[in-house]
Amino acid sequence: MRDVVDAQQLTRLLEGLVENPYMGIIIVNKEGKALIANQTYLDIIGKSEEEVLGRHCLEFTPNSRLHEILETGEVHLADYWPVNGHDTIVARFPIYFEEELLGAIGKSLFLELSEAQILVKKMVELEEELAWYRDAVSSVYQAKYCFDTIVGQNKDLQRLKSMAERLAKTGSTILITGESGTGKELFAHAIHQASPRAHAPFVRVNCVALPENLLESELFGYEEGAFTGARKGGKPGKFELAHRGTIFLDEIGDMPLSMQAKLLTVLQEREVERIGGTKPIRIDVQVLAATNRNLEELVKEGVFREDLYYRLNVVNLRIIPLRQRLDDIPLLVEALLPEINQRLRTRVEQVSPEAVQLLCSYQWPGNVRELENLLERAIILADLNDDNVLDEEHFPSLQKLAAQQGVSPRLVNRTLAEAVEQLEMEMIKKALRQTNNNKTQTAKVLGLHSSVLYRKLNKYDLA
């Protein structure tokens, strides 16, 4: 009795399916008779049902193509079909059992070309308001320094910019090093503008800001209700939002020990899971990852993984420090000052040469960044005082360090370039003095590869 009440069931659903009267729908057999035809086919092609079923296709519809299915096997998903006034869209597909043609279906998608029309131009918005969405991403997610707003022109500076350039093009991981300071944020951000990438997100994550519980959220994303407080309809990690651009991993050295399992798999499937997802979701990002920390040393320690530092330093970028190019000071002040000036609304115009050479006579441990702080300083004392250049007196604290170090920022009567290189020199000088003359251990003191000093002792023959 249950197969009978099945049966009787499906019946009843196929005759409801048939006689839908949103879609025409007409069946014919191997021959191109009809066997089917519900009410709204017949309603379309304006003839009755004793002058359809058993006949042929093209006796009541002329311009049928269901018979073509029949000799071709092919499916039209959306045709435009007119007849007697409408302009309907229909499918036509054959009907198999077992390998064996039984016939083919034809049946109307939309029984007026202009619902198809009202869909296309709800697509369209769709389309429009999908382009806004990753419009806003971009603009977001968006790379803000290129390799020209990056001042200096030391030749090792110069040989790195080029080498970055280059890299940039191969789309390969890189791994950004450099003490804090010295811009390695700057160099990720042009590396993506140089990349084929550029078109697309730029996606930056601070590894030690984000707190331990957050940051696997952050990366990979969750799915609605994956816990308490997960956001209606689920959130993308930075990840997925990064999709065919880039993602800087900034401060890796610091990420917890339990993520990075998670981020080499990441790296080595190029897809990602969200938390509470069940499927994986494919990426195509190129990574770039800055530390400040000496990850080999972090790996002997067993606090940073060998395998995902491998991962990672398929190519390894390092920033020369500050005081390996003091020749760019004078380039970084000129270039910092208006910034600093627009930020601050201050007018402080110019920088005396005595004070620039007193900013060259400093060793920078902060680099850059340093730099920059130092220079809003003075210009905020500077202000205060309505003076509109900055002079010695505004940096008191390189003042009273260079006098305990000896070295005199005040070399009268020289151009700028020529105070640089006799204070550097000076420096070499005092430096030799207090290694006796050891070359290695003077390289070190000044924070020069020795190939930079030998270079340097040579140039001002001191060899």
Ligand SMILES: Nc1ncnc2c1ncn2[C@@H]1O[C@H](COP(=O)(O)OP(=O)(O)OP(=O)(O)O)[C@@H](O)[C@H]1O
Contents of the next structure:
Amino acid sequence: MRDVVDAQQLTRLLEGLVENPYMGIIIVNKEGKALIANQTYLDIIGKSEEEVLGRHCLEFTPNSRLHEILETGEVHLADYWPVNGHDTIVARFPIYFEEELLGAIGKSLFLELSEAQILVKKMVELEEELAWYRDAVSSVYQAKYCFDTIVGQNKDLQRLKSMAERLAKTGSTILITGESGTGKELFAHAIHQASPRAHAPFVRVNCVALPENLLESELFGYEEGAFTGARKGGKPGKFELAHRGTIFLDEIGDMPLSMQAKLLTVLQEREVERIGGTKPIRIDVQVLAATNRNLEELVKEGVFREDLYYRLNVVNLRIIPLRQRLDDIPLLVEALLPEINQRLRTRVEQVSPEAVQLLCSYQWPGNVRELENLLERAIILADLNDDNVLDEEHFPSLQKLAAQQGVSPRLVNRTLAEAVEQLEMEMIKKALRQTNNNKTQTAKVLGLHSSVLYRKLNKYDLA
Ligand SMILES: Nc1ncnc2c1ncn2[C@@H]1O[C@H](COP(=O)(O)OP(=O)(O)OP(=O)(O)O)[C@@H](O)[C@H]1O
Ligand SMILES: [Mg+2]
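Complement to the form predicted on its own: the form predicted together with this ligand:
Starting with the chain above, the whole complex follows.
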């Protein structure tokens, strides 16, 4: 540089470089006292030259970190530095001349954070990502249903719901039993939501889904180095994650015997020890367990520990099968239909009374889950045919079953005359629907003279 510019030129060049409106510059000597501060810098910190020059950096900017550079020789390439109401990003580095430390320089990379568009964009993205993960984590460990989402007006179900709601307040251990698909998991969520622990985590463990050794680390966690492949820093178990909240041990009847012993100890001591850990961790959790298996039978068979059974069975909530509350079918259908439509992006919004009757005549071994599945299949079938009303023919498996049983269930226990009338009324209603209430066409479809049809419409109050 010295070869092409003379000393005077160089000085002017450097002065011009220092005095620029784009970048705040402060240079301190090795004692940390200000030698140079350009106007842009003075404007940023809101001080005059007299308040700055010759003074220690901490005097005019108490949150300065320039003196750290002098002490450590570190370089700060892009540090967030809030000062005098500005959010700036600064770089700081030491100044050496022939290996001798002369001082340090601080310069603003951006006068305002808002100018750091790339960084801001990156930060916004990161923040969004963080929010997404926070959401995902809390949704994993949050109850999704409450008592209002458990559909049903049936008296026994209502009784069950109010009992569960009262139990939720007491915090006692509850064993939820019932056939597959009756809503045991729904009740577990709702109990947590109605409990004083509603704002703490709800953690479900599926006791059947994992092989024994994995189940143990799922439940109790492990310390770093507990086994080959153990994650760095270890991992908390589900009991720890549920601290102050609820742990839901689902499919408890399928838990291996050796794990049952460990679980019993945890329930008794209210302490867990991570695999490979040395100190017990206290836990405060409400315990809910569910199974569709008969635990008493399993105890007799010797595959379920009796002591664990008693510890879990403090209160038993038996969820009734759907066939014992067939009166809830219309309500359930009404609630499930929009859900399924939304999921499948279909618009099948009604169910014919005959189809509802068909649904009410079935025994539902798979309970509400089976109802959901059959409705889904029926909706797909109806949608393929551009029908927007679910009718008997959209439930072929139930129709077939009804046919096998001989007389249609809704005609059982009636006199022949009543059964004939019932059938006649249903056929007329159906034809009316098919023809969009066109009476002439309805008469044609049914092979009736229109005067006969009108008489019957009056008789059945369909006119
Ligand atoms: N009363 C109800 N109202 C609305 N939906 C219900 C009701 N009961 C059950 N369901 C629905 O039925 C399905 C099965 O319920 P859930 O998973 O709670 O059954 P489960 O008793 O845990 O069955 P399994 O023993 O097979 O695990 C779920 O999709 C649930 O939303
Ligand atoms: Mg379940």
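Numbering follows the first chain given and starts at 1. Everything numeric here is computed off the predicted structure, so don't read it as measured data. By rigid core we mean the largest C-alpha set that fits within 1.5 Å across both forms.
C-alpha of residue 104 moved at least 2 Å between these two forms on rigid core: Passes the 2 Å threshold, so yes.
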